[in-house]
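Next up: just one chain, as structure tokens, the form predicted on its own.
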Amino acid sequence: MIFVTTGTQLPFDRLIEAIDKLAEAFSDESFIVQISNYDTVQVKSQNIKLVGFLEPEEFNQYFDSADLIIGHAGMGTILKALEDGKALVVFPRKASLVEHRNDHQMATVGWLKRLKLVNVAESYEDLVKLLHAFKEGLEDQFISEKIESVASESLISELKSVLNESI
């Protein structure tokens, strides 16, 4: 199951369409797209799923037994998949479309991709290509990282290291 999630503030249609087009090409595979604002979707969809907002509790249910996570650049989804080590397909909203209101998450995406801990989507011909690599278990071509919750040790030593310097 890939478990698509695209975040809680304005519509993304352009992320929906692209799913519903990438479930039709990929007919073997289920796809669970949640929507908080669902009741003002306007994408007609017809491979995938669809459901609204979900409580804390479901969603964990839907994203811990999902395969791939494909989502906005939300922090939130980016974090969990790298704490629980999921595959993870980022999709970042563009201000141009008037998809959010600043390109925030493609400066999110643009940092992460440099740092080699997400897939970055921006089209349905990368969503292909990436859940192609995936499927097929090809490591050079899709990124599965996973991250530690806490800060490392020499992290917090070299941080009291500073603060003590600055007292």
The other form holds:
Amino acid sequence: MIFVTTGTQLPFDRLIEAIDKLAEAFSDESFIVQISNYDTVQVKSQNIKLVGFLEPEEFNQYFDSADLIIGHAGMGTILKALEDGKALVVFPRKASLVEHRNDHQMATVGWLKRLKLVNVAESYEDLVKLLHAFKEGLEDQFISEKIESVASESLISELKSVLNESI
Amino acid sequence: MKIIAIASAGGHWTQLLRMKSAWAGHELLYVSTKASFSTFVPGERFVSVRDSSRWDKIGLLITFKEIFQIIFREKPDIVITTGAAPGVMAMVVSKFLGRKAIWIDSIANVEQISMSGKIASYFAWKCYTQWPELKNERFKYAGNVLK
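Return the structure block for the form predicted in complex with its partner chain; the form predicted on its own was the one displayed.
Below is the whole assembly, all chains and molecules, this chain first.
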């Protein structure tokens, strides 16, 4: 199963359309797609199950049981995938297509790509290529080292000292 | 010391929780925009406020009122946030109610400080960016949530 996340606030129809096409092309694969605009989206593929906002427990169940996560380039999805050591492909929102307020998702993926922490798809064709690679057993290139769920020591100690300073 | 840690649901909240060891042992109240997010902080006090964005003007007013009431009632020593819109409101309210507030700009803002962060910096006591290249007279750099 492939779990697709698009965030809770803004619609991301371009990704959903690409996933719909992807699900037709990879008909042996099932897709669960979390979307914010549940009422207005329709998909053609039989292999897609659409879900709206998921409570944390349900979200974790889908996340854990997925073989691959495809997500918008939101830090929630990215940090969770890194913490869990999950295979992840991100599909950044573009401000030029009114998918976000600015192009910070493009900048975010640029940085994460340089660190080799995520795979980036910017089009349907990219998704097809990456999914083929994934299915051909190249999973390793999709999984980076797990990260701990804590910020850098320098940030923690700075905050600690600032909190103490304020007493 | 009493601390309110507030962030909207999603990546802002995930980043906030990655810093929680910094305020371990203090009296705490967590605030986010989904009631079910209390499950992320078992055993801690938690309240939710209405979610809103800059495109939802009435929603913004309701969220603002809720945040004002929480900070007015709780009288925290420190309010700490990673954003987004509810975090900005918490900075504004804290300033007016004489509370010290800390803004940590999201790590997603790689190339420039967020618009929310720029606004928040006029109200916050201390501001941080997670990118050394972006530090300036208002935003300090002290590390990031990723490690």
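Here, rigid core means the biggest group of C-alpha atoms that superpose within 1.5 Å across both forms. Since the structure is predicted, the reported quantities are computational estimates derived from the model, not experimental observations. Residue numbers count along the first chain shown, from 1.
Core-superposed comparison between these two forms: the Cα of E158 travels 2 Å or more.
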